[in-house]
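Single chain ahead, written as C-alpha cells, the form predicted on its own.
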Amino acid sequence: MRHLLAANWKMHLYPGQARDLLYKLVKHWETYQWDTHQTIIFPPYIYLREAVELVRNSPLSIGAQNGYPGEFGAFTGEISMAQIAACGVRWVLVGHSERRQYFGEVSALLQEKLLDAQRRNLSVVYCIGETLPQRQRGETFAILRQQLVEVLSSGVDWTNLAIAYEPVWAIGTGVNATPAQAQEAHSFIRSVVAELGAPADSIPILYGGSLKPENAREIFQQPDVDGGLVGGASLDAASFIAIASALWG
C-alpha cells in the first residue's frame, strides 16, 4: 500500500502542547481503527523519547526531522542516526527544503545521511523540490532529476524509502500548487526513480506544499499523489485529522 501521511511539526510547540496534540491523534487513530494507515509524526528532537512512548501500541510512528551520519563524534549540536534509532524512532527526514536553504545541505551530505539512516534500520522520507525562480525559468524537471539522481543513484534500499515533493514556492507563501501541477511533478518523479532501478509503483510519493483540509482531497485524487507531508496544518489536531480523512475517506 503506497498511501502514507506525515506530520512535520518543525520548530513548534511547547512540551505540554506536543503531548496534548499527540494524545489526540493517538486516540483518534485508535478510535477509528486506522491501524493499517501509515502515519508518521516528526516532532522536534527534544520530544522524541516521550513521543515514542506515547505512540507505543498505536498505529502511529515517530520520525526525526534530521540526523547526522554516524554513531558518535565531536559534532556539537548534532544527533546521530544511530542515536535516533536507539531511541525507538523509525523514520527520519532527509533533504527538507529548509535544511537545504538555511543550513546549506548539499547532495553529497544528503546521500551520506540517507544511506547511513538506512544502515541503522531507519526508513527515510527524502524531500525534493524547486524554488519559485527555478520554476519560472522552466527548470522544474531538471532540478527534480538532479536532486533524485545525485542522492539515490546507488546503494539505496528502496523498500525503506518514501519521497516527498515540496514545491518550495508553495510552502508558507499562501500560493498552492494546483492538483495538475502536483500530478505532473509526481509522475515525473516516479519515472526518474524507475530509471534508477526502483520499484517505482510501490514507492510512496508525498505532496508537501502547504496541504490543508481545503485542498487535500483534490490533490490526493491525483493518481501519482500517494499522501502528504503536512507542515503548519499538522499542528492542529482537527486539521490534520481532516487531511487524513481526505486521504483515506
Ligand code: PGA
Second form
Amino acid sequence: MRHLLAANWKMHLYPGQARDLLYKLVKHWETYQWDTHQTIIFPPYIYLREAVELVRNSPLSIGAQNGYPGEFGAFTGEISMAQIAACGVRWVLVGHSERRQYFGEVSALLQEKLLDAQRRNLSVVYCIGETLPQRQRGETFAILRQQLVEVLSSGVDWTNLAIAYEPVWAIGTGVNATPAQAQEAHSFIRSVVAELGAPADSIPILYGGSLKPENAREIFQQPDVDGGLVGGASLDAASFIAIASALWG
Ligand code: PGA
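Moving on from the form predicted on its own, kindly provide the form predicted in complex with the named molecule as a structure.
After this comes the whole thing, all chains and molecules, with the earlier chain placed first.
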C-alpha cells in the first residue's frame, strides 16, 4: 500500500494543545481503515509517550522527528533510536532539510541514522529536496540523486522506508511546487531508487512543502505522488483532516 500521510509538528504546540489536536485526529481517524489510511504524526519528543498511548487502537502511528544512532552513550541532549523504539514509537524522520540546514547533518550521519533506525525496527521517512539556488542553476536532479545515492546505497530495508520530496524553497513559505514540478521530481526519485535496487513501485514517495487543503488534491492526483508530509497545515485539525480527505476522498 503506497498511500501514506504524515504530520510534522516541528517545534510547535504546548502540551494541552498537542493533546487536544491529537484527540481530534484520533476521533476522526476512527472512521478510517488501518491498512489503507496509514497516517503518522511526528510530535515534539516530550509528547511522544503520551501520543503513543493516545493513538493506541487507531490507524494513526507516532514518529520521532529525529533520533541519534545507537542505544546508550555520553551524548548530552540526544535521544537514541533504541530509546525511541522502546517507547512504542514506530517511525522516525531522517534528513529533514531543517536538520541539514540548521544542525549541519550531512549524508554520512544521515546514513548512520537511517540504518540504525531500521535495525531497531523503526520505519524511516527519508527527506530530500533542493534549495531555490540549486533549482535555479538547474541542479535539482543532480542534488536529488546525490541525496539518494549517498544515504540509500547499501543495507537499506526497502520495506520500512518512505521518501519525502520536500523542495526547500517550498517549506513553510506558502509557495508549493506545482503539481507538474512535484510529479517530475517524484518520477525521477522513483527511477533512482529503482537503480539502487529498491522495489520502486511499492515505495511511498510523499510530497512536502506548503501543502494545504487548497492545493493538496491536485498534487495528490499526480501518479507518482503517494501522499504528503505536512508541516504548518497539520497544526490545525480541520486543515489536516481536509488534506486527508484530498488524499483518500
Ligand atoms: P510546511 O512544512 O508544510 O510547513 O511547508 C513541511 C515540512 O517541513 O515537513
